[in-house]
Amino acid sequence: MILESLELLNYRNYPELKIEFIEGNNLILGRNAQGKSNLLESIYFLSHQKSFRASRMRDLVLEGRENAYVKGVIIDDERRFSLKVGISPGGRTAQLNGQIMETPGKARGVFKCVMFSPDDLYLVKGDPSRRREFMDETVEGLGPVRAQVTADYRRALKQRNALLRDWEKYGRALEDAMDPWDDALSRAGAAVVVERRKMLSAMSESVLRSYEEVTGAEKKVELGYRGSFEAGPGRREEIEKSMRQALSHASVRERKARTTLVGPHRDEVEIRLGGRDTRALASQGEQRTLSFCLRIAQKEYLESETGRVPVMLLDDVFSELDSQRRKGVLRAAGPGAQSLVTATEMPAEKQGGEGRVFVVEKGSVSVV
């Protein structure tokens, strides 16, 4: 996929912006706090309809304004289409080729991109929720049909937790009220586990290959999936049965905790480098490199599953990396994908190279 042009209105520090990108490498330069990250965030928002930095939609709207939008023109093989996502006090809206979509969620994943940011360090060193978010984000990138699996699980989990919070009020009637949600949670949970296992299996080889390419080191990288309940490598129906039994066994503990203790929302992705746990024993340089390699694996997985090459968004990707790793990052990120890379100054590895260079200053973007 190629993002041909981007149009912003009242997004973050951009009152109005129209910009065109090229098919290959696009380097976005500027001092800190000028709007470089906001620019990449708007593209991520166009794809995922959420920010990778802000939890509230109103934080994305320019101060003093009520409405904002992000619009992109995308080339997908021989197809060319426009996608527009708006933000207003009433929520989000989405338009595909000028036609308002029934629900904005149906536009999620139509335009595919992969985002690397400095905070991705916590994909490796952070708590398990960051790695679960990474897996859910990857599934969302596959499109609304595949993403429905995650949405169904979240809905069932929300309803079940609501019952557990008020279980004293329900008394014995809780058993009857809980049963259908146990079934729904187990059914959706098994589908999520199957999707995640497939994803990690496919990504393992990609992470290993890109780590060697970036670092030049031949260290074994392993991705593992550790569930919150015993579920062998069986079919979806067998995993569903195992989860249903685990929920039954955990019922007393869950009533005390007043929350669901079993399911994919409690699962973990384990990352090992050279046989060691990367959370505790890897250096920060190794952790940062691994987080980038996870994004490369995400890009390659989306491409293999959908036949579409995502746009690569690399925010401050050169931070804290030595020259060798910077060169490896450019090699790993470049093949087959349009890339938009931010930096505070022209990297030595890019000087004299091909691509288009932009300069951002106080919410204004110019081409060098």
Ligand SMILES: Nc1ncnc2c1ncn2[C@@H]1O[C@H](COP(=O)(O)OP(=O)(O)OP(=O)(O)O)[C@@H](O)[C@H]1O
Second form
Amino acid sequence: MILESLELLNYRNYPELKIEFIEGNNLILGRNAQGKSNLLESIYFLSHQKSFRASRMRDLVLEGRENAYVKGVIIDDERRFSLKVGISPGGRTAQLNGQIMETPGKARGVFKCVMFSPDDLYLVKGDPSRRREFMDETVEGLGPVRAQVTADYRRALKQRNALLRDWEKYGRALEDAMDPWDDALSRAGAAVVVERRKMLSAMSESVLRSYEEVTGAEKKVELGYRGSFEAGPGRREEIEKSMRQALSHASVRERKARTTLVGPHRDEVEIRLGGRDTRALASQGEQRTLSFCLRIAQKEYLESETGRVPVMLLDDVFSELDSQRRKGVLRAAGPGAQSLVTATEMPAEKQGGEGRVFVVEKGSVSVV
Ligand SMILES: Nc1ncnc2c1ncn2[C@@H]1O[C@H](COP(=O)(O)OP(=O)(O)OP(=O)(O)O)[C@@H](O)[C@H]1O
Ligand SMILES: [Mg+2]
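Can I have the other form now, the form predicted in complex with the named molecule, not the form predicted alone?
Full assembly next; the chain just shown is listed first.
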């Protein structure tokens, strides 16, 4: 996919912006706090309809304004389409080719990108929720149909947790009230587990290969998926049954905890390097390289599952990596992929190279 042009209105520190990118490498230079990360974040937002670094939607809107939008024109094979996501106090809206979509969720993953950010270190170092978010983000990148799985699960979980929060209120009616949500949660939960297992088995190979490439095969990487309930390697229906059973076994504990204790929202991904747990034992550099390899794996997975090459957004990666790894990044980004790379200074690898160079200054962008 190629992001041909981008238009912003009141997004973060951009009152108004219209720019055109080229098919290959786009280098975005600027001093600190000028808007480099905001620019890439807006593109991520166009794809995922959420930010990877703000939890409140209104943080994305320029201070003092109410409404914002991000609009992109995207080339997907022979097809060209426009996608616009608006933010207003009432929520988000999405438009595809000028037509308002039924729900903004339907636009999720229509435009595909993979974001490399300095915060990616927490994919390895952070708590398990970071790795679950990574898996959900990957599923959501596969497009609206497969993204529905995570949305269904979240909805069922929310409803079920609401019941458990004050279960006494329901008296004898509790079982009847819980029943449909146990079904819904198990059904959606099993679908999430199937997606995650498939993804991790594909990504294990990618991560292993790219880690070897970048470091020269020092240590072996393994990804493992640890579920919160016992489920054999079976099909979706069998996993659903196991989850339903695990939920009924946990019912006393769940009432005490007032929350759902079983399901993919409690699952963990283990990343092992040379047989050791990376979260506690890997060095900072190893963690950084691994998180970078997870992004490459994400890109390769989106590509192999959908046949689309995602746009690569690389925020500040050059300041974080040594020259060997920088080369790895550039190799992973191309050929065939459009890349948007930010840096505070012209990186040595780029000098004299092809591509378009932009300079960001206080929320405005010019082509050099
Ligand atoms: N909603 C908002 N309204 C106005 N300004 C904002 C908003 N959100 C963030 N900013 C500001 O935008 C500026 C640019 O932020 P950004 O993270 O894009 O910088 P950057 O160019 O990536 O810098 P660095 O090199 O330090 O990473 C910051 O000063 C930030 O405070
Ligand atoms: Mg930044």
